[in-house]
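Only one chain is given next, in structure tokens, and it is the form predicted on its own.
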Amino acid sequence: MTLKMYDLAAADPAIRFSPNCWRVRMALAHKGLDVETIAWRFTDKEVISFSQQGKTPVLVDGDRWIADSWSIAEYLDEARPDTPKLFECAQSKAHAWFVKNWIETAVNPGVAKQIIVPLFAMLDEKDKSYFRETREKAFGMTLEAFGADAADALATLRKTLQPLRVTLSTQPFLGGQAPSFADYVAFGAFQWARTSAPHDILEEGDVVAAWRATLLEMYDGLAGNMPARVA
């Protein structure tokens, strides 16, 4: 039975920009699992009401559903033990948990400053009021004010990536010689920027850019073939 995944989309259903959804799409490809992705938008809450919450990704496996990218990764390793693991061991899982928390608290806020205004313009019209209201409440300011210092914030973001840069200068992936879920967690942030920002958040020659390029090409170009503002 083919897995189904509700995947956050822009007005153009071909553009899938959610960093959390990309974690799962890469994880599914890692495990060689086929999935039908269903374009979902912020205001389509009723469509995923069966999941008892209102965010994507949501994975449907037969009569089971799983929400949240981390929970989905855990489920995939448990439910499909005969496929390549996302967490090779308890230590690998703990490592990925740290990467997840670092990305979400240190990296994603900087990425958000780069993409917030152009992403708003990409959204389906029915989502724009919801997106503006919820994000401005969270930021305590307008979207435009939040993104106004994007140039200065970009320099800070690039400095923030130094731990990733140092790690990838001595090994090809965060998982070592092959990618693990830690790589997909980090990659989600860069795919979010790539699909939404009007400029590349990485400088040419950056080892992080080389790592991103490798992941973009993996799994028959799954991520690289996604329509994006940055080539």
Second form
Protein chains: 2
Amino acid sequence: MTLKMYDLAAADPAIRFSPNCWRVRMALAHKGLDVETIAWRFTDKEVISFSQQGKTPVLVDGDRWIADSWSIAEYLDEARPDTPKLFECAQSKAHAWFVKNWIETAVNPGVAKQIIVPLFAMLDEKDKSYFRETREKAFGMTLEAFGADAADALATLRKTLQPLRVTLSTQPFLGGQAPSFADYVAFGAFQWARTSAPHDILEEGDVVAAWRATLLEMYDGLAGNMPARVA
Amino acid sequence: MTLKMYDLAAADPAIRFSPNCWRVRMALAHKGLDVETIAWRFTDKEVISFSQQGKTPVLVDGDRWIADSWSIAEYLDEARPDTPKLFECAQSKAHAWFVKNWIETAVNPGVAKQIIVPLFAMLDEKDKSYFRETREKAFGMTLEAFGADAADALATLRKTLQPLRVTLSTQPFLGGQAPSFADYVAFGAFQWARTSAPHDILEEGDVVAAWRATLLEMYDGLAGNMPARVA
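Condition change, the form predicted on its own to the form predicted together with a further copy of the same chain:
Next comes the full complex, this chain leading.
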């Protein structure tokens, strides 16, 4: 039975921008697993109420469902043991957990500053008040105020990426010679930016951009086929 | 034959403060390997000239020598295959390489600001002019100017540690249920601070401090037996 995945979408249902959903799309491709994605909006809470929570990604595997990108990755390694592993050993998974926490605490906030206002404009009308209210409560300020120092934040973000840059200057992927789930977690942040920001968050010639280009091309261009907001 | 290691020392030869040497001391203990450490000073270049470079740690294993903490860790896993692994699989090592690059680019510079002036005072007289000249050239300013904003840098450093903090709030070590070489690389930064800074770089109650305390106690208190500069 084909896997199904609820995947966060913009007003245009073909535009999928969620960093956490992209982690899973790439993980499924890594394993050679087909998936039927279902465009989902922030306010479609009742559609995924079976998962007892209100966020995507949610993966449906027959009569089972799994929410949360990390849990989905763990599930896939267990439930599809004959497919390429996302985590080669327990210690590797533990280290990848640090990479995830680095992305979420050090990188994603800087990316969010770049995309918040243009992303808001891309959303379905029914999502806009929900998005504005929840994010403004979390930020303690308006979306526009949060995004106002995007240029300064971009310079800081590029410096923050230095450990990723150094790593990718000496090995092709975070996972070494082949991508691991850590690569897909990191890639999710860049795909989020790529689909939502009006400018490239990376400078030309950055080794991080070369790694991103490789991931955009992998799996028959799965991620690269998603239109970039940047022309 | 007992392993020997050239280990950077202060004026007091019992005080070993080098973060990179501590990585190796912990790695050797992880493997249950005895080592004879030899106090070495920055200017003792001729003493390790056999290694064709001028920095410690240098490990001597019979008629072989290995310089650089990362290379030593790789060597130990290969040369002592029956001892507990520092890297459980190739992907784990690749992920640990990111942790190392994060420590070196994001954490160590903030630690250096805390310790640079007090560490200078601890050095052997013969090392002082070498240390001042090389560091001032690297920093582009005097040691005292580099350390002048230590208080601001400390606040930034504590924020920078957030991904480590989040990780250690959900698993006991970077390596998961047991320490990996990534733990020892990270620990080296804190032991460097502990032996050299006049204040604790961590706040009481920080989960990172609890992890550090665990590592200080491991291996019969190997690292904890080294006197802290903080009373």
